[in-house]
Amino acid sequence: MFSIAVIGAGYWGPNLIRNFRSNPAWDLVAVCDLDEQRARKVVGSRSTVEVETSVERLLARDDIDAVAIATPARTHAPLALAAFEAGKHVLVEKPLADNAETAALMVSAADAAGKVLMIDHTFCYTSAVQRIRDVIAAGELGEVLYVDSTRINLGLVQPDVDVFWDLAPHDLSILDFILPGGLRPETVTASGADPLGAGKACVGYLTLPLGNGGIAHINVNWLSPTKIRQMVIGGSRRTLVWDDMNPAQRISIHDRGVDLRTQAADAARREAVTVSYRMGDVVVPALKETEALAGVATEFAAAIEAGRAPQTDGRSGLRVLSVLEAASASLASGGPVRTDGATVADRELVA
C-alpha cells in the first residue's frame, strides 16, 4: 500500500479522494486545499484523513509517497515540480499543464527525479476504451484507415477556452491511447465557427492525418440539441463502432467493408479497379462496467510498484497538448499547421 495526498478539493478533487480512499493499493493520508472548510466537508467529520492548507507543509511530510493534483491547469506545473523536488510521485488532472512547453518541463523533471508522472486521461480506463486498444493491438481490425469521432451536445459555453480545448482533449487522449505509437500527426488542421458571437469557436472540426495515409476526424460542438459520443474506427479487415451513449451495446465490431483489387485491363497494362463488398457478421463483446477512476488509481500504484511508465504518462499528456496548441494555431492561420506531436519550438506553418 502506498500513501497519497490529494491537492485540490474543488470540482474533480472529491472524485479522486473517493477513489483513492476505497482503493486497496492506497492509503489516503491527507487532503490539501486553501479553503479548509471545503476540504473538511469533502473529507467528512469522522474521517482520519488529515486536512492541510499549505502545499509546502504537505510536501515536507515523509509519510506521503505520492500526490494527486486537481487544481486549475495553470498551477499544475508549479505543484508537480515542487512535488518531484520533494521526492513524490505525481498524478495530474487533465490537462497536464496550460501549455505544451511547461508540460515538457514536467516530463523532464519526472525523469530526472526518477518518479512517476501520470495524467488522469479518465476515458482511457473505461472498459470500452481498454477493449478497443486490445482489439487494435491484436490486429483484429487490420490497419487503421480512418477514425471518425463525434462529441456534441448542448453544453456550457466555457468562459476561458473554446470548444476544442473543452471537448477535444477526451478524443485526443483516446486516440493517443488506442493508436499504435500514440498520437503523432505530422499536421493538424482545425476549422471552427462562432455563430453565437461568443468570441471563440463553439463548433469545430479537427483533421489529423495518420501515418499510413489514413485520417482521423474529430467533430466537437456546444450547440447540438442531441448528445452524441461516438467513435468509428475503420480498419482494413473490420470496423469498430463505439457508442458511449448506448450502455447495452457500447462496442460493435463489423466484419463489413470494401475491398479493392486491380487488374490489367488490356495490353497497355492499364489498371482497372474491381470493387467488392464484405457483408459479414456484427459482434458485440460483453463489457464489465467499472468506474474508470478506480482504474486510474490502480494503474498509478502499479506503475510506481513496477518502476515503469503508466499507460497514460506525462508524454501522453504532452502529445495531446501539442495537438491542441497546433489546433489553435491552425484556427488563427486558417490552414494546416505542422507539428511533431511533442514540442512547440519546432512547429511551423505549412506553406
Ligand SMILES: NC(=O)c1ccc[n+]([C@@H]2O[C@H](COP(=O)([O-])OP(=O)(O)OC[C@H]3O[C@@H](n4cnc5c(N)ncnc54)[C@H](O)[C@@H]3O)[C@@H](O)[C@H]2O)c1
Second form
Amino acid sequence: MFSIAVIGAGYWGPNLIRNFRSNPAWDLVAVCDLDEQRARKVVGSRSTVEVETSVERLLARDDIDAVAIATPARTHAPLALAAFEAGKHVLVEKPLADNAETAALMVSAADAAGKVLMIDHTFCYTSAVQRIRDVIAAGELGEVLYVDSTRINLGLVQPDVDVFWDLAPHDLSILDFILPGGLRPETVTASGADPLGAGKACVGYLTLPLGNGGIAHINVNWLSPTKIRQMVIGGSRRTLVWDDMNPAQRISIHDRGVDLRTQAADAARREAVTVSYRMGDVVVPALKETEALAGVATEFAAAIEAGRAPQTDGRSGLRVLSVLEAASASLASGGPVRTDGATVADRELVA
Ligand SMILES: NC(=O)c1ccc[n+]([C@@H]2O[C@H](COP(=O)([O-])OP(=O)(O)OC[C@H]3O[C@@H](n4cnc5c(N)ncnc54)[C@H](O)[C@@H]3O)[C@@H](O)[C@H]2O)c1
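Could the form predicted together with this ligand be given as well, to go with the form predicted on its own?
Let us now look at the entire complex, which starts with that chain.
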C-alpha cells in the first residue's frame, strides 16, 4: 500500500479523493486545497484524512509517497516540479500543463528523480477504450485506415479555452492510447468557426494524417443540441464503431467493408480495379461497467510498484499537448502545420 495526498478539492478533485479512498492499493492521508473549507467539506467531519492548505508543508512530509494534482492547468507544472524535488510520485490531471514547453520540463524532472509521472487521461481507463486498444493490438481490425471521431453537444463556452482545447484532448488521448506507436502526426490541420461571436472557436474540425496513407478526423462542437460521442475506426480487415451514448452496445465490430483488387496487368487503369463489398457479421463484445478512475488509481500504484511507466505517462500527455498547440498554430495560420512525427513526442514543432 502506498500513501497519497490529493491537491485540489474543486470540481474534479473529489472524484480522485473518492477513488483513492476506496482503492486497496492506496492510503489517502491528506487533502490539500488553498480553500480549507472546501477541502474539509470533501473530507467529511468524521474522517481521519488530514486537511492541509500549504503544499510546501504537505511535500515536506516523509509519510507521503505520491500526490495527485487536480488544480487548474497553469499550476500543474510548478506543483509537479516541487513534488519531484521532494521525492514524490505524481499523478496529474489533464492537460499535463498549459503549454508543451513546461510539460517537457515535467517529463525530464520525473526522469531525473526516477519517479512516476502519470497523466489522468480518464477515457483510456474505460473498459471500452481498453477493449479497443486490445482489438487493434491483436490485429482484428487489420491496419487502421481511418478514424472518425465526433464529440459534439451543447457545451459551456469556456472563458479561457476554445472548443479544441476543451474537448479534443479526450479524442487525442484516446488516439494516442489505441494507435500502435501512439499519436505522431506529420501535420495537423485545424479549422474552426465562431458563428455566435463568442470570441473563440465553438465548432472545430481537426485532421491528422496517420502515416500509412490513412487519416484521422476529429469533430468537436459546443453548439450541437444532440450529444454525440462516437468513434469509427476503419481497418483493412474490420471496422469498429464505438458509441459511448449507447450502453447496451458501446462497441460493435463489423466484418464489413470494401475490398479493392487491382489486376496486376494494368494497375494504372481505373477499370482494372475491382471493388467488392464484404457483408459479414457484426459482433458486439460484452464490456464490464467499471469506473475509469478506479483503473487510474490502480494503474498508478502498479506503475510505482513495478518501477515502470504507466499506460498514460508524461510523454503521452506531452504528445497530446503538442498536437493541441499545433492545432492552435494551424487555426492562426489558416493552413496545415508541419510537425515532425518523431519529435512531436518530445514536443518540438518544426514549423
Ligand atoms: N479527467 C477529466 O475528465 C477531468 C474533468 C474535469 C476537470 N479535469 C481537470 O482537473 C483539473 C482541475 O479542474 P477543476 O474543474 O476541478 O478546477 P476547480 O477550479 O473546480 O478546482 C481547483 C481547486 O484547486 C485549488 N487550488 C488551486 N491552486 C492550488 C494550489 N496551489 N494548492 C492547493 N490547491 C489549489 C482551488 O482552490 C480549487 O479548489 C484541471 O486540470 C481540469 O482540466 C479533468
